[in-house]
Amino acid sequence: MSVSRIKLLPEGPEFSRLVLGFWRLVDPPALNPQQTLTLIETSLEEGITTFDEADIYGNYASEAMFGRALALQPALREKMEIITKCGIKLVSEERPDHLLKHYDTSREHIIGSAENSLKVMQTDRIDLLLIHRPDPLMDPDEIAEAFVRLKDQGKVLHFGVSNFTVRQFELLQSRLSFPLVTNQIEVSLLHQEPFLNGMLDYCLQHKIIPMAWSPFAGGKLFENKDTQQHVRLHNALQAVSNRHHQASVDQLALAWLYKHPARLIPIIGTNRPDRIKSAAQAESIQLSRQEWFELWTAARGQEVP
């Protein structure tokens, strides 16, 4: 079964329902270009066509990295959407001038960062870019700016953000002509706070379909620890697993993010193809409402009310 498409808006973009994300391509041991272009071919032959990259990620080297993979096989470029993210400099011996970790989201910075972004990943366009974090400096009309030059230059083709609160927001779509495509945020079994926060209920009001980074809650979902919150989770995911052909804990991880109405899209983190097409499975279990809750209520220890 290969992992199904999904329109972020009514006129586009359309990406799939899984990405794969390179916040970890360059982490120790690092992957070469063919290995990063077997990764690549191996989400495309399970439909994951799109692709999600930061400026920062790989302390500056992901994308680069990935640029250098594509280059192997430049005809694949039309057959994936790229996502990229600008707005955090961090402290780097490849960033000489950042004394410290801190924003940016100048109109200078964003431009600049998107067409470095182009270049080293050895494209002519972006699919979606996103600011990274929300910045307390942010100044909407400067971001509006930033957005409209790089749209009307071709070189993004749409625009959302990662990690905003409902008010930042609507606070910069107020200064748009054109929708926000997304929010990116942290959503999964452990992380439950956009249930709880109004984010969610935002997006399903709007019609905004809010991608879900790390679902696997940064691998705490596959350790073993002996706390009570691991042992309740493990033992209902277990529970669950029996109930689905023992499907495995990260596919039963994004088939309870797929079973919320605002149709999130989750975006996996691995260099392993093996781990690719274990997720690439994950669409085909459908969880009853009942398990939704199960799962629900051992990660947060209680009962609803």
Ligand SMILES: NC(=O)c1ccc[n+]([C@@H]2O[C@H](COP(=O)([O-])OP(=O)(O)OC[C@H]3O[C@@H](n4cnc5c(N)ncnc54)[C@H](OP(=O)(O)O)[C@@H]3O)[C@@H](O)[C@H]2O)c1
Second form
Amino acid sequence: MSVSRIKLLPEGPEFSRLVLGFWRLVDPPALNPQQTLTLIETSLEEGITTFDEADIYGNYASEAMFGRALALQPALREKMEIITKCGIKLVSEERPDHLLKHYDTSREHIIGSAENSLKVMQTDRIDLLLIHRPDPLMDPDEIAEAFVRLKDQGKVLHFGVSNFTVRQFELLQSRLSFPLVTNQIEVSLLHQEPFLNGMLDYCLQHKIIPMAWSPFAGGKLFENKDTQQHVRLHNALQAVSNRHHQASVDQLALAWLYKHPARLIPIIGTNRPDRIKSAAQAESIQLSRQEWFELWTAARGQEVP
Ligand SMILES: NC(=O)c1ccc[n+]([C@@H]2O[C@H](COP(=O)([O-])OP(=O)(O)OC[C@H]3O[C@@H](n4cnc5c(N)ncnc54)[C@H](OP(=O)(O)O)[C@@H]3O)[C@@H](O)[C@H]2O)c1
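Starting from the form predicted alone, produce the coordinates for the form predicted together with this ligand.
First the chain shown before, then all remaining chains and molecules of the complex.
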């Protein structure tokens, strides 16, 4: 079964229901361009056509690695959608003028960052550009100016945000004549805050499709810890797996996210083709309402009130 597709707005863009993220692409041992291309090709074979980058990933090296992989097979660009982000400045030998880690959502930085992303990814357009983190000095009018400029020039097709609260999302949206298409937030069995802080309710209300980063809690879901939470969750996952043809932990964690009516798009972060193939099968698992709460309750350690 191929990963399905989802429209973020009635008139587009259309993304795959599962996204591959490249935060860890150049983590040691870093992949080379050919291995990166294999990850991309495996994803495309499974129906994962959307790839998530950020200017800062891999200490500013991930986008360039992705670009080098794409340069090996440039025709693949037409078969994929690229997301990238801007707005964080890291202290790095790659950016000697950054004296401390901080945020920058100035017009100049957003435009400069997006243009650099285009250059290093060796592409003529970004399908979706996100403001990576809410910035306490964020001026929504300035961000809007940068977005309009990039849109008018055809450099960025759509815009969104990441890690924003409902109020921050509304604030930026109030200055734009086009819709922000997503809020990319952390959601997983081990990070349930968006179910409780109103963000997913807001997305449902306004038909905004949210993206869920670190759906496996950055790999913590697979760790063999003997904390009470891990033992409870692993027992519950095993019980649910037994009812679903021994579905794996990654598949159940994704099936759990897919069940939410906000239609979350999970972004996985593996560098292994076999794990991409496994994750791509998760949509076929239909958890019952009771099973969803079985995992919720095990993760939280208490039954619902
Ligand atoms: N917007 C934001 O602020 C933000 C923040 C963080 C991340 N993100 C995005 O979300 C993406 C995913 O984040 P993430 O990497 O933390 O996601 P994740 O998928 O929750 O975790 C990935 C980690 O889990 C391991 N893993 C995956 N499948 C496994 C399996 N079946 N068994 C054991 N280990 C497994 C991976 O190792 P292997 O490589 O060895 O498989 C990797 O270390 C990032 O690449 C990035 O695009 C966005």
